[in-house]
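Below you'll find only one chain, the form predicted on its own, shown as structure tokens.
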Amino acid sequence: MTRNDYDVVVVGGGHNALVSAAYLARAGLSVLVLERLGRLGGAAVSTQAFAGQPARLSRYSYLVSLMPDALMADLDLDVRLVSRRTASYTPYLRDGRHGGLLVERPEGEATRASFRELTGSDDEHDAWRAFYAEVGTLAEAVAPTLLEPLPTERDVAAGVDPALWRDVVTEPLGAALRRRFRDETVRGVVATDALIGTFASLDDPSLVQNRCFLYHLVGNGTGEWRVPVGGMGAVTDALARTAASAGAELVTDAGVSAIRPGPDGAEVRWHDGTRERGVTCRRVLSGVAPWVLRILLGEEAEPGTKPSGAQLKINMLLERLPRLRSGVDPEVAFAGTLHLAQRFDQLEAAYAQAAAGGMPDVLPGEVYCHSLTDPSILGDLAGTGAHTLTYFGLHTPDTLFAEDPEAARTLAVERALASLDEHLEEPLRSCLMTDADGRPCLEAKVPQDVEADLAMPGGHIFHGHLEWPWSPGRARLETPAQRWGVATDSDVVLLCGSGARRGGAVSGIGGHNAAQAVLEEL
């Protein structure tokens, strides 16, 4: 710290906070970033998760889906994002026969043949292509607005086919999937983008699943999820370098305890491990969840409004990729998103079980092998046949782990691996490497771990339910913070993280928009 008063103090050192700091420091403002942990990056970090093994895993956030290319160019980020050569593979068992639905990137004849083998005709593939072509027009309409002041719902809707607007925006997504597709597997593969980090039925009238679906398909107008070379930590490391080189001060081991707004600025208090510290500033940007921010502002914690996360994350290191019963090359099947137990009916059954308080008997989830796209994360293991593997489970709300966390974690891992083992020639555990202490290289993170490690309330990876990336018709848009979707109840405190109106996922959009609002105000 070089001073006692700053233009802007950013609370939290995640990727959005670093984006804000970089933009503001480049504009000549004095900026202080305060991070509770001993390292920057929040959820977007790379970690040597297993003792004695050099592989660095993207422990929490795992792909870049929404970060605009324009933002990366603005900040001169030295990050390379790589496309996965397989979009998805969905193993299935029908009539005693193992097969798999392959979606190539880019799609070709093998994709059409795979749909035909699953469904018996080309009809579902034609419906698939038609649906995603239409969704692409919505993504193309929304993506350019994400780094601009909020558009109105009316303006966005005016550029989109009314039938598509109904299917994605005004009616529960489940209705559209039933209308457009006949096969339960095809419906489920489409549906899963609506459920990443979101605990809901596909027929939920709140439409939270629809909003999640849109966010996962809108990035850069294509919705493609890409792998950052070097792991997720490469993204935040590059952001930190950019912010620091512009003059922002980045302080770790600084857990903020209070934000005290005044009419023209605020005081921010934190503890550095030795003593309490404090500075004043003209604006505070909050990268923490809105529920946590309210506590820092002096309000009482309200358990009834606390977000609830709903994901299981299992990180693994394998000696080799397992063989699949369908006979597909594992380097094809695991190169993209491998869908497990994600038929439409399975997704709805799992949601119903979890909503009733039970661990789903058949746990839906998906698997990623980032080392097939980026071998550099393996370190010295590259070229030995070893690979990283990540499982992301759906419909595992934090309530399932509240009473007996370890027993529930063990059960969830067993059911997650069972959903994969059903399609393998060999149990996945037989492929696991061991760490320096002889333990299998497998770690499981439940929502309570995400909350404990990252201070995300309830372990909710989006800091709460996502909102539509436009302004409702009657919303107030009088101040820069309101126009950019980053306002709070205080004029001097703005949201810059996933809790901003267009936050969520690894995008930097919340950080960019908060910075633009500050630059308009100061």
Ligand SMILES: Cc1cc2nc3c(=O)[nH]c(=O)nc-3n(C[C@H](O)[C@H](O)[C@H](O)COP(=O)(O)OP(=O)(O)OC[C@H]3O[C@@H](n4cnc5c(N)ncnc54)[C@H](O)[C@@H]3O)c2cc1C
Second form
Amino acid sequence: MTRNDYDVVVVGGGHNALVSAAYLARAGLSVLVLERLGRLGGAAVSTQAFAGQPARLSRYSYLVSLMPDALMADLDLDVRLVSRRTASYTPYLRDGRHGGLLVERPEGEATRASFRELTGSDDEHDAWRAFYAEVGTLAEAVAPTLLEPLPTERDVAAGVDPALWRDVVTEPLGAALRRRFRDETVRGVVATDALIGTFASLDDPSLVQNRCFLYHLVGNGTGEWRVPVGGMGAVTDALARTAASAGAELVTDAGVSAIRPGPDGAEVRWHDGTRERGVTCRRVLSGVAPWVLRILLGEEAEPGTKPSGAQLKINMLLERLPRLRSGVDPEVAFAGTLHLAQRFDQLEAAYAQAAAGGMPDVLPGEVYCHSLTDPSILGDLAGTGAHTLTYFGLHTPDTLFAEDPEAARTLAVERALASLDEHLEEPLRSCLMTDADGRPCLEAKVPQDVEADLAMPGGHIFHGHLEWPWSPGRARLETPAQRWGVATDSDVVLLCGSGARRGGAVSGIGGHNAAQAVLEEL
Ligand SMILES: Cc1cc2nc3c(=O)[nH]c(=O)nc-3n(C[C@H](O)[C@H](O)[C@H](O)COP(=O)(O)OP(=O)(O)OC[C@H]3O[C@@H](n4cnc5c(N)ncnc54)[C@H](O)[C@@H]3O)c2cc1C
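Would you mind giving the form predicted together with the named molecule, to go alongside the form predicted on its own above?
Whole complex next, starting from this chain.
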């Protein structure tokens, strides 16, 4: 830290904060980023998670879709995002026979044949293609607006077929899925995008599941989820390099304890491990969750408004990929998203059970192998047959882990592995590598871990519920911060993180939009 007064102080050093810092420093403003942890990147990091093993896993977030290509080009980001050759594989057991629904990338004849084998005709495949073609028009309408001031809902709706708008935006998504598809497996594969990081029934009248669905399908106008080469840490490293080389000061081990806004600027108090320090600035950008921000602003922490996360992330390192009972090549099945217990009826049953306070008997989740697309993260293990494996589980709300966290975590992991083992020739545990202490290379992160590690309240992976990426008719759009969807109650404090409107996921959009609002204001 080279001075006591900055144009902008960014609280939190997640990837969004780094995007803001890069834009603002490039525009010539003095910028200080304060991060409580000893490293930058928040949930976008790579870690050597297992003692003595060189593989660097994307410990939390792992795939990128929402980061606009335009933003990456703007910041000259040295990051490569590559496509997976399988979109998804959904193993199933039907009439005593193991099979799997394969969706290739790009979709071809094997995809059509796979739908036919599961459903007995081409109808579901035709419905699938029609639905995603229509969703593509919505993605093309939304994507170009994400780095612009907020469009109005009416502007976006005007360019979209009214029936599709109803299906995705105004009616609970479950209704459209029932109307458009007949097969529970197909319905479920479509539905999962609505539930990644969102604890809801597909029929939830709040439409929180619809908003989650939309964000999962609009990235760069295609909705494709790509693999960051080198892991998620490569994204953060590139952003940090860009911000630092533009002159932003990035300080770690700097936990912010208070933000005191005044009429023309603010004071930010933080602790450097030995003593409390203070710095003044014209604007504060908050890269922390809005719920955390309120505490830093001195407001009462209201437990009732605290977000609640619901995901289970399991990181694993395998000696070899397991063989599947369906006979599919594991390098095909695990290269994309492998859906487990995610039939529509299973998703709804698991939600109902978890909402009633119980661990779902059958845990829905999905598995994906990063190292099939990008072996670079394996280090010396590349080429030995070893692979990373990531499990992302749904419908495990933080409340399930409140009473007896260790027992609940063990149960959740066992149920997650059971949902995979059902489709394997050999139990997954027999494929796990061991670390330097002889322990299996498996770590599980429940919402409480995510909160403890990253200060994401309740372990909510988006800092709170996602909002529509447009302004509702009644919104005030008077200030730059309001127009960019980054306003708080204070004129000198703006949101730049996942909690900004349009800020969720690894996208940098919140960071970009907050920086634009500041540049208009200062
Ligand atoms: C398990 C998991 C899996 C996910 N998977 C994906 C995925 O595959 N793809 C995707 O796009 N998104 C995914 N997400 C969501 C995505 O990671 C987040 O939405 C995104 O990383 C948020 O970035 P951010 O910069 O806004 O905030 P964060 O990454 O949360 O960073 C905020 C930073 O602020 C710091 N901080 C907090 N309080 C203070 C304080 N008082 N003082 C100083 N610093 C503070 C934190 O330590 C943290 O570094 C996932 C998230 C999780 C947890």
